[in-house]
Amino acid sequence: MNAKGKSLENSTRQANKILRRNRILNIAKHLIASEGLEAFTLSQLADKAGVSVPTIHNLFGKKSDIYQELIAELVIALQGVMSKPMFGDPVESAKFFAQSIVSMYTDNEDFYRAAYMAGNQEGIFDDRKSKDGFVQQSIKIAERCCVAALKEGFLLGNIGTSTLTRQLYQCHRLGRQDWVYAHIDLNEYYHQVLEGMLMVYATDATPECHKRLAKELKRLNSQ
């Protein structure tokens, strides 16, 4: 076989390996999302994928390596959401971020559930372990939204920005945990997070903004 033929054969082999690896990783995502990390084993994954455990080791390494791969993929996805534009208007800000996140999760629920479970296991959402982790980045986004709302006259400033920021973050964190562990579906997640954010903003809203927030809450609860 000439050099060109060998190169083509190697390319085909590599492409097939990637496809096989992706198929097995998708099975891992489903297993973790549906059964949890504690029930997930490489033997189970190998059985469901129709391969041997040594094949799993060869393609991925250890179970923790699979977790790290899920986390790395999650990092990229979350950075995309975190780079979205800010809104000073509390109503538009809350609706935009809640819908953006739900749309992202809808694309691949198994992946996001599995990746968040892996992230919780590895402590990437623990703000005590990282001074520049996702908790801090999420809080900074909420802070910028609160500062913009105050500057543009939607908030009164009677409640400290740090307090509002912390509560806005908690709306997302609690909703996410409820969804990841299947206590609620994505529709309920959207309503829970949006309702929470609107109520947080309402605690410091100007009279005109308060009316709009109350109107949006009424509309949301009538759906």
Contents of the next structure:
There are 2 protein chains.
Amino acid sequence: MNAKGKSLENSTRQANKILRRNRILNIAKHLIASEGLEAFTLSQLADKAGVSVPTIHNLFGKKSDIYQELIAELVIALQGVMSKPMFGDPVESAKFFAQSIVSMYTDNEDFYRAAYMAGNQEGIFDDRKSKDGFVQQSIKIAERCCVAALKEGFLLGNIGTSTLTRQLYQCHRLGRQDWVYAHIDLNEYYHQVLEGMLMVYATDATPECHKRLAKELKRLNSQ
Amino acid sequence: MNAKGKSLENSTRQANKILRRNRILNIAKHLIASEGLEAFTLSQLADKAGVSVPTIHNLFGKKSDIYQELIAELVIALQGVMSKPMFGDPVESAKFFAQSIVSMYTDNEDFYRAAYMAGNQEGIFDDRKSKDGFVQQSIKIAERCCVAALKEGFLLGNIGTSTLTRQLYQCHRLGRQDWVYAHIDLNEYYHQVLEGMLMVYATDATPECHKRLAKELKRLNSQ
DNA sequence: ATTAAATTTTACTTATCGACAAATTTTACT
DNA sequence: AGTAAAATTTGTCGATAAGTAAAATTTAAT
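Coords for the form predicted in complex with a further copy of the same chain, given the form predicted on its own:
The next block holds the full complex; its first chain is the one shown before.
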């Protein structure tokens, strides 16, 4: 065994290690998503993965390290959806935004639900603890939507931008909580978030825009 | 010892038992409110109350029995606030409703927070599990507010009553969750709920009413 | 003060968690 | 096939939870 051999060996092993890690991590996502964070234990994970508990420790470290890993993945995924285009038209904006999020979640529902649970547990969404200013970033986007809508003449400006912004964020957050903690499915989530956003815009919409928002709301509830 | 003696004895003892129970229950409320449900253990409660764990079992039964007791108390308290008068005017209605709730919570914040945590844990607020139809009852009240506002000419009727009703309930629910889980205090809770309610009404308000709602919102945010 | 019942406590059981070190097995390269 | 490193498991530890039975204490009446 020489130095070269050692490095080659390591690369193969590390590649396999990543595969094993991913396999177990997927099982963890499913377990958390279906049973909840409180019921999630390392022994349960080891059992379902067909390995022993120390193997989990070897691959991931502490239990909270698993949570941190889920959160890191979530952050990356969210940065993707944050950089989507934007519409000034409230109806278009609300529909596009709600649809973007839902289609993202649909891709891997287990993962997103598990990651949000982990994020809540670790306090990532607390304004105080959030280093990346996650909440702030979301609100910034909502604010840009409002400003654009105002600029393009869809809103009147009678309701303060900060109020509109805050309410846009709130309705989105409530829907997410309900979905993550299994009160509603993604269809209901879409309905709830879209209705909330349309309502917020409707508080300050021009008569013409308000008519379209009301029509969209009616259509949404008649399905 | 005769039958009469026994009954007299029992009445005194039972009265004391109730006093002890209440003392310990108050400690439990404070513990749950300040540390959260997950951190709440019977041994911690026994320690703070200066008794042993079996005493807790003797007085209350299982851990979940304590939760059930908190929930039962909450139900009674909520029935009180449910039977308050009602205003057709959205501004009055929102302010009165928000104020009523906040002043109720202020009376015994520890208890209400603990009881809501217990209620969430035991699934009382899930529409499916809720036998008393708690959620349904709350929504009914919101609905009556909307109908009254519509009848008295404050609303236009362009947005469906069911939508208005649902959104009124949602903004209230979100604020409550944030308060219970210690993200915000009761002042912020009041602000959040009131702003949410005013916004919902604003989606369908007549021009005159909308102007007053906007004014109220502005005032709320300039404090 | 005595006494009998109610209450509390001591001591224990059962179960589960996360975590770790040492020994064993597996793996991948030569 | 042999070998050395990497990975896994066995075995174990320490902590803490809920809950129970029986002994000891307290209580409130006589």
